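Have a look below at one chain only, the form predicted on its own, in structure tokens format.
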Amino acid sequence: MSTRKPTKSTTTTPAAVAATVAPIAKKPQFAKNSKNVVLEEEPTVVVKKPTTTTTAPTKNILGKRREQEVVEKVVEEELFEDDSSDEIEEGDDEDDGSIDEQDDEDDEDNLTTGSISTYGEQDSSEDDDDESEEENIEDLDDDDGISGEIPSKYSNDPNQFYDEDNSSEDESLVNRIGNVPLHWYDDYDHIGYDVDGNKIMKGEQKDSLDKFIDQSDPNFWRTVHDKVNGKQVILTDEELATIKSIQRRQFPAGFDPYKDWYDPGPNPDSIHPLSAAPTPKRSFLGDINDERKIRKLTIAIRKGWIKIPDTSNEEKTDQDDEIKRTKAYDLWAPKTEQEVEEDELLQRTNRRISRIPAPKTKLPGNVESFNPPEEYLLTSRELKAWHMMSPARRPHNFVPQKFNTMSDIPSYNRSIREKFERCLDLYLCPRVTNIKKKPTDVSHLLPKLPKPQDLRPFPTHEEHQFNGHKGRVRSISVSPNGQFLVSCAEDHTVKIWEVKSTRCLFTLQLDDTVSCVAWNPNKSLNIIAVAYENKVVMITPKLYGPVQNEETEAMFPKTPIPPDQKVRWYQLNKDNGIRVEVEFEFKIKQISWHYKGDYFSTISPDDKSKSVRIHQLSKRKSQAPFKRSKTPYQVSKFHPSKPIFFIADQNIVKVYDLSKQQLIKKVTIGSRWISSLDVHPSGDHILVGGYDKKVFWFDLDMANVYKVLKYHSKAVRRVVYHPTLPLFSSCSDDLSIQIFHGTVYSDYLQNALIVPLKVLKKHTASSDGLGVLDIVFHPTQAWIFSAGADSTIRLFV
């Protein structure tokens, strides 16, 4: 085996490899008896870097990835030829080919010239292949302008397999680490990793203190943090100038946005269609919805309500505007005839535009004339005086003087300032012939209203006052017939008064404070209900005898009471006229019973979930058919002749139809705090009270308010219709009782008459504040009863 002493070449090139190649372990053997060089074994090269630096190759190289293969290729088949050393047998030197020395001489020159450094001997047997690569490789160099320099294989640059061009952009970049989000790497000490896989490390982190330090910088205001390098940019003064121009909304500087469209010329192409289809019908139709358009307008335009204007007369208008634009006007002739039609013509179609009249001045007097009497003409003195008077307080703007002839009178020295005075005058004098004088007299503003006097009866005074409560009186019912009067009191008791003679007929003592108390509204009924804390209980007064006709007795069956847990009924019978007691979970408020006697509701407004219940007394049953509300109910009525029930909370009242069992309409009063609501007889009107001092009467067929009335300084307690009669009324804590007349018409065009008749105010004040709590109208006469904080039921007639 020969071996050779591998020699370095004279120069070292940037894209030159030096390698130092050991001694071969073992010897290549090829086969004998083919043509071809078949190599067995593959020799055992080790390659060492130099020491020495070498400098990167040239970019033409970098940016061409074919001719770098190709550079590559030929290297890794230059190295392997050129390091193995083998022997060939005797008698293959005609076939295969031997080592002769011009092989040696062609290394050695190789060498010289700065390629490679190897051991081992070369195979002369070259490849016509090999010798193309190389010429090629000859060329590459000649057009690069590289003499004899092979780059390596690979380096740590990203960039060497692309294009200078196609770098360019993210030049700026250090950290390669892609479209990865940096907060992912906020606990740990890198920021992601290179394309080798290693780590790229965070660099330092300042604190607050050498962030301070660095504003000292005079560049600190344009300088930026790039996280994604770590490093500190300073912006040149172009980036500022395109920071702010994005800041305005505005182009950078030098962008032409108006830029000429490049017309590429005509396509050769575009006569080939992109569809073969056939062209649709509906592109040689009209739209539908121009189609409608079109036939709204033929319609509009055959029945007048569109006027096509007259084209004929375009050009004698024409004419005519520019006869008036060109023609002088005079402000103040007179008008003529045509000038009048028009002015009347304007004045019918309510423009109101007429010409201005020349405003008239006054007639000189005896002190204007030339010859002035003799008193006129001003003394010494009262020349003197008019001379010290300012011009406003002068009887005269000139002093009179006189003159024998006419002809001895000189030019008025004033003209020329009291033209300009003329002038201004006309300049400043408005342009508004019309002007509305307020009027005087504002009776006829006043609507036009009957005379109390002619709407009798009505209530005017105090007839009699019920004295026998020792608290409060809460409530007061009347009943059908009119003979009797039920009341409550805070004294725990409910009395009955007879209404001519005021006595006391009967009196309950109760366990607590009676809030309300009801008389069916049944003639043929003798049941009172009352309520006090959570119960109601119904009672059935000995006012006719001690037996109870059949109607009332049909009312309180002896049938088993089915159970409730939240409503209980109990059936009583006591000798003080209680047949029923139904308790609630929550203080009952207020009781409403339905025209008819058997159904009547209640109102708890501590109950949320169904403060509202409705009963029917000759079942014993209560159901809670409403949903809760935002406030709490307040109030509750029937229709006097419809099953229709009105609820009202603290701002809404909602209408419900109770045999359709659905919401009709949810009325917005208006009210702050809804404090009491009642129903006209005819049903299609409703009074509501309010603790704003406020009464509403609201028209259920035109759903809006038709009249607010403020009459009283203190919150409304109660508001109430006549049942027969057109009167109502409302109560305050103020002491007194409102009573109006209310006429309600058959004719819907025609709206209701309201008139207020009289105030009754007879009540006295009580220690907390209270005036009237409660009142209630007589059924058949013109009566109504009140009850006050005072302890006292007055009646007036």
Given for the second form:
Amino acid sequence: MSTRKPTKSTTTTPAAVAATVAPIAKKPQFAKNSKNVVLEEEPTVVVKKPTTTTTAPTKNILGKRREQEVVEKVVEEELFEDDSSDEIEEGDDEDDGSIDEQDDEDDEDNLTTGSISTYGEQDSSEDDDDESEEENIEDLDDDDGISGEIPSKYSNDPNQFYDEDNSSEDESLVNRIGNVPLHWYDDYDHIGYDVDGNKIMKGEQKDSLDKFIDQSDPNFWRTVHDKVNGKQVILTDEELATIKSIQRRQFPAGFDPYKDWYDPGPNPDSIHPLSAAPTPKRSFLGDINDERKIRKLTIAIRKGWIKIPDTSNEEKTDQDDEIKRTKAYDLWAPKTEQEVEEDELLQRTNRRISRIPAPKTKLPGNVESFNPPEEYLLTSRELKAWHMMSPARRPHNFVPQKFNTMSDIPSYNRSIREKFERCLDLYLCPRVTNIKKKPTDVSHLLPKLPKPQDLRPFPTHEEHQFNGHKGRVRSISVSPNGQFLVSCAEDHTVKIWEVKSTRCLFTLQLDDTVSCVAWNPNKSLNIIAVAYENKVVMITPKLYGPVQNEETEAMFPKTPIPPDQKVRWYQLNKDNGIRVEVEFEFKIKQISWHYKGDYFSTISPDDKSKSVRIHQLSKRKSQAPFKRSKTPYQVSKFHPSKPIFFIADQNIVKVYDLSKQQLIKKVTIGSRWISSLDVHPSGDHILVGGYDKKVFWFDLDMANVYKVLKYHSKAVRRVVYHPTLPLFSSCSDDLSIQIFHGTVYSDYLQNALIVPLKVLKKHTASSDGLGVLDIVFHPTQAWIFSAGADSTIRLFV
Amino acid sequence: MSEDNNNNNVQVEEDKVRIRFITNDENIRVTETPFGVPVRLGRLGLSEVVNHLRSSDASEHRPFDFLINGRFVRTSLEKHIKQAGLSEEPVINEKENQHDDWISSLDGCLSSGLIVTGSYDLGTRVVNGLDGATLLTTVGHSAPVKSVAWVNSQDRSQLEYVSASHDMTIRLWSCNLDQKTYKTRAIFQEHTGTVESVSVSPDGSKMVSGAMDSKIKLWDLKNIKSSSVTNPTQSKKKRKTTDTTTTEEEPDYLKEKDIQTVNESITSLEGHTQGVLSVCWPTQFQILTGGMDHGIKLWDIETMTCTDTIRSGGVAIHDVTYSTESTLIATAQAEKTVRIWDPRVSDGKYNVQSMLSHKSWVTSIRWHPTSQNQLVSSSHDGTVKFWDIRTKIPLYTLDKHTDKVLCVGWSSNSSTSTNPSIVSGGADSKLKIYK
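Can you now output the form predicted together with the partner chain? The one shown was the form predicted on its own.
Time for the whole complex; same chain goes first.
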């Protein structure tokens, strides 16, 4: 607004206008100059018009008007020295020439601009003058062009050398009644007196019709009725800004709170408090002495002579609670060591912020050419379409043009804009980084496994204990009909229990450590194989009376033993039921029966070359058809229904076809030391447990391990499948038995479903760290037997 | 008009008190069978109970007065018992009989008061139910005896009972108590698995046996046909003795004379897929069996077919018993609950009631001989519990065994009393009789 020039006058100095908006008291020197300038430049002549009582302000923007009026006012003063009007506007002529700012105000007052209140010092508005004056000037303004009198360069006004002060302190118009209730003047025709004692008459009252007409005025919304002075004040923009800032409790408009403040110092020279000397450099730099001290302190701190006390606590107690809580992060502090390390780490790793390269600008092609081929030019239809389209959708944001000569080419008016957009791309392009989604809802990732309640029956709690052994129970086996259980322990005994009543029916005392027992899986045979030390004995327990049945007896024929075998067979018929004894050279670790009950396999890991042997009971033959392996063989198992044999050493499981006498498959399980193996009743899956705490489910049709189950915290001792139900289990040295559900689908498309069901942790810890040594499922019921190093056998139901 | 009733406290069990209403006035007499009422009941509550027992018609309800041991009930039963200092301990006379080994089964006879027991010491005993004294001990089986059943217990000189054993045979014994002699009259040998349970028909002419070979065999007791061919295993054994050095002797039973070995049963009922653990012959033409394949089967003798199968929800059945008066079946299973089944229910939901109180497997269960609501069960947790099926909590618990209780039954209390006494035998080798 301050730069706008009035239409009538050529120029008004910015200084003059600045004076109108100056927040601080004008400086006399400027005032003088401005005044002079104003006077010099003033060409126009203002003719006063007879006043009317309308108070409607002009339609022009106030600022403009004000300047005009400032000018005009000055002119007025000059030209019309006689106060023919009623208004006491020219009061300042009669002044004594006091360099009163207020006089100046009188001179320059705009009639339409006024202050809201009488105090508005910083407001650039001025008090309203008499309405008649305003109207005169208004009318003149409306005419938009006043020429006439030529103002003389100097006036008699003593205040001519002073800046126009458009402050609200216009003495002639300010109602000088004081802080007096206005209703005292209700009965009078005047509302007060101005500074000279002249009455300020009341304006004509507006009736409702006038008020209604006033509403059409564009400035109606910012017109305020000044009751004290009886004026309609149109608020200028600055006034409005001031009002807003006051309402917002901000600094008033035009106030510069950040103005440089020159501190003169604690002891300013009273005679010369201000000086124009430039601020010395030392006021910006720090005190040298302070710096010396700081240097010394830093050296001392670095060397550790001074310890910085932790003042954080003290500070906290002093400050507010809120400040206490929010520990501000000093963004500008040098990076701490930790942060530096983190930065380096980020740089080295992939976690650094990915630098997205700036999008490449398109190289100019034929379209951008000043003389493109005809086909690139847009037809009228295309041009219309181009205009219709949104700028984003256009193929190119310009219209291809064709010029014949270089000099015809105009400047490209979008170049700056394009450069700006390029800059935006460079520094404001939204970088799409791969932000890892916070794991808010990962439940959809988990496989939808059925609940254990739906997969009953499975063993859930301990029902019975078979107590009687006095040493670690190494191995258990259950009879094929599930009625009896045989167990062997390190007290050199083999015990046979009745499952239903937990009664120990038989105890067989041997003279050496028994390592394994296995009940013949053939239901009609009543034979138990017991491995102790370097012998395997076949027992026919007298569970059903003293006489064994035919089939059992058939297993022990009286035919002569084939001679010349490394493994020596002895035929016995002892009272305790031992019928056959097979003597080996080395210790036997594990026995496994063929499902038909005639063949069985033994493993003696100490025997380097022939550790795995297959024997036939009825013929009392033994053979060792398997090659040596890199690591000692651990466990062997016959297939439950097919002539397939599995043997495992520490890392590899070999699958042999016995009828063809070939190796079918060699499976590398990912275990470092296989401890046990079991074959699924269907024969297509094997379960391998290792001393490295893992249980592997291997599908023989697949190349890799199907599932690795890492549920144990210590070495896995045994894994077993249930013969009839879809369950399998693993036991380990961490005293827990894990029961899983494992259904195998008959269609070859679906993988097996494995659901962990239950953890049974009932065995007590033993001093040697061994836990549950053997588990076996009941053949028909969902029961599991477990043998532990705490010399108990437990039945879980 | 208030009437007086006499109460008898027997035992407190879980905030319930077992009471019995006795009165001299015929008009207000109610059933004298004991049942449980909460201890917090007072005179009004007991009145209500009596009124309900009498009739459900509200108009006929009258207030009653109650006497306990000659004292009027004026407060709640709990307070009354405390004040009166009535003993809450079971007023139970207990007789004990020490066996040599675990008692696997027993059968009591109400009329004669004799109890026959089978034990893991390969023998059976006849015990006097009144005083617990062993009258007779028999040996003969070569493997533990799993089940015994009376055939004829009336005549003291001609007692007959059968015993089934792990050696796959059933023996019919005949004893003379006066002379203290016994002998095996017949050996029934057809099973190929251990015989777990045997039951005699009500008229004593036939018996049924169930074994782990999942077969149920019917045998004729009256006309025992002996097979002319001797035991095939027996003959084999003879051959063997010549060949190899064996320390085995010929079993004693073969040496005895006029033992008839029966190798043929009347019929073999097949239906169970796993071992049959329990058979029961309640009425003349109905047999009830329970097996490890989780099923209860009802068989009709005339047609020799299975009329009904109740699937018991995945748990092996240890024992079944049938109440002729209430036509309900009670089962003891490889779980802690005692279940009551109604075979007549048509919608398939047979399970009428399941009562959970035992802490381990329930091994044996028997209905009360005369009452239709009461039964007794034994469990691996060493307790014998007396139930009334109208309430889910046992009326009382007998916790006298120190080890698992394997069998339970009824015997007569005394020649005059109608209340039978409970007999139980267990793994602590003790036979206990409770009156």
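Fair warning: this is a prediction, and the values are worked out from it, not measured in the lab. Between two forms, the rigid core is the largest collection of C-alphas that superpose within 1.5 Å. Numbering follows the first chain given and starts at 1.
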Core-aligned C-alpha movement of residue 618 between these two forms, 2 Å or more: no
C-alpha of residue 413 moved at least 2 Å between these two forms on rigid core: yes
CA of residue 512, rigid core aligned, shift of 2 Å or more between these two forms: no
